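The chain below stands alone and is given in structure tokens; this is the form predicted on its own.
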Amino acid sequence: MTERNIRMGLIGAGRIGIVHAGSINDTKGVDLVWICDPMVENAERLAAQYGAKASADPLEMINSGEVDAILIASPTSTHVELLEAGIDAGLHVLCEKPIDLDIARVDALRAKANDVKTKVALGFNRRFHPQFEGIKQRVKAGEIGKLEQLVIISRDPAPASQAYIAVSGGIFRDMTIHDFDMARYFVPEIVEVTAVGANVFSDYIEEEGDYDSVTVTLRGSQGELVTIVNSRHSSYGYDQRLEAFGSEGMLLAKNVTPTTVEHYSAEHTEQREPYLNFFLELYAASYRRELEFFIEAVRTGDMQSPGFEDGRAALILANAANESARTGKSVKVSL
């Protein structure tokens, strides 16, 4: 007997929702059957493209009995409510990061999320980037001996709008949170956070009480050091690098260009094309692999995706970094 396809609903038809819709459509064994967005015209437009139903009300879909799993790609302020509704309806849930900006709201849902029989995964898609995942597996295999230092560099090509910055929760919860999860991918037990923030180029980010540039140092329980470098702008494109340094060597993931072609002339050598300039270009494959791992967990029960506890831990680290940057003191954490 042929196993039926998993029926999936998507909440959010904005920029990232469009990406997820394509990933769902391209994933074997999955049918995109519902798309929901308060701006129903966006949901209808996207639903028409994939032959799905559309609604302005995600609860209509969640309680319809017509979906097995949902992907939450709506604004952060809606995540907790939709996660809980999905869990109560017995659905598998893949939710974009962060769970919420308020750790109290996250903790209020913690027991239910951890006791549920269905799968709850968090959208830390960078774990599935081929380069970063490759380094993780080689570190795990002992290729560089004991991991001693990890360096994560993440710089956006340009800052988001002031309207977005105002509701983002700040750079640590909005941007660095991906890097906090990546840090824990390599060093799960973080015990101390030290952060420094600066305003060096954006007046409107400073007006919103946020930083445009930050550096964070994390200390692991075995003495490992993780350094995170973030900036809201980068004149040369989307800057995403990772270095793992150990007792017996180093592994390095460099930036990605559209091709590997280099230009040599009398004026310059080894000139290459600019780096990719948008996160959706660099991480397109990561979003697809993230969904594939989630669907595999739904089918087999073998959960390899980051889950609710990973989302909670990343938010704790983000809050500690914010406290450290504001007070100038290192902050002890227990995850």
Ligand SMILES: NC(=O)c1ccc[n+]([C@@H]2O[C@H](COP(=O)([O-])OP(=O)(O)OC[C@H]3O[C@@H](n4cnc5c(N)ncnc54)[C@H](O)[C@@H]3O)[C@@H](O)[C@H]2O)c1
Second form
Amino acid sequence: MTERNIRMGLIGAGRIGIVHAGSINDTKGVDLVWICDPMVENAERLAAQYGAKASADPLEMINSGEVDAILIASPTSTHVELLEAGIDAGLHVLCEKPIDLDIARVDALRAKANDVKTKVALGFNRRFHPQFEGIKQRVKAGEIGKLEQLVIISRDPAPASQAYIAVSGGIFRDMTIHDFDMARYFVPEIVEVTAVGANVFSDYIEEEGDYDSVTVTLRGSQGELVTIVNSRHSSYGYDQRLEAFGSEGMLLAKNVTPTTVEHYSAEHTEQREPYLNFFLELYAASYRRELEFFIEAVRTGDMQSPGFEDGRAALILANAANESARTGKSVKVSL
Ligand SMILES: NC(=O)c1ccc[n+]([C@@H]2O[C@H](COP(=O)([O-])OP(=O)(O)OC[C@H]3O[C@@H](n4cnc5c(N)ncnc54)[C@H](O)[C@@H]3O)[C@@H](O)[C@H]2O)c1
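Form predicted together with this ligand structure, per the form predicted on its own context:
Okay, now the whole complex, with that chain kicking things off.
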């Protein structure tokens, strides 16, 4: 007997929702059957593209009995409520990061999220980027001996608008959150956080009481050190690098250009095209792989994706980094 396709509903037809709709459509064994967004014309436009139903109300879909799984790609402030509704309806849930900006709200849902037969996955897509995933596998295989230091560099091409910064929850919870998860992908047990924040180029980010540039040092339980470097701008484009240094060598992921073609002339050598523009371009493949892993988990019960606890741990690290940057002291954490 052939297994029937998993019926998936998408919540949120904005920037990242559009990407996920394409991934669901491209993935074998899953049908995109319903798209919800209070801006119903956005839901309808996307639904028409993929032959799905549209609604303004995600709860109508969640309680319809017509979906097996949902993907939550609505604003962060809606995640906890929709996660809970999905869990209560017995659905599998892939939820965009972060779970919430408030750890108390995350903790209130924790027991329920961890006590379900269905799967709850978190959208830390960078774990599925071929370069970072490849390095992780090679570290695990012992290729560089014992991991001693990890360096994560993450700089955006340009800062988001002041309106976005105002409600973002601050750089640690909005931007560094991905890097905290990347750190835990390699070093799951983090015990101490030290962070420094600065305002070096943006007046409006400073006006919002936020930093535009930060560095974070994490200490792992086995003595590993992780350094994260973030900036809200980068004159040469999206800067995403990772270095894993161990007792027997180093693995290094550099930035990605559209092709490997280099130009040589009297003025310069080894000149390449600009880096891939931003996250939608660089991480396109990782959003698809994230979805494939989630569908595989739903089918087999074998959960390889980051889950609720990973989302909670990243938020705890973000809060600790914020405290450290504000107080000038290192902060001990227990994840
Ligand atoms: N993993 C990643 O790389 C990544 C990238 C971008 C955004 N995100 C996350 O995805 C989420 C959405 O971000 P975005 O940039 O797509 O935002 P967006 O503003 O572009 O889109 C959000 C959409 O959700 C809709 N919406 C609002 N309230 C809703 C509700 N209650 N139910 C259903 N839909 C609702 C809005 O009308 C809008 O169309 C955020 O949590 C963000 O942190 C993750």
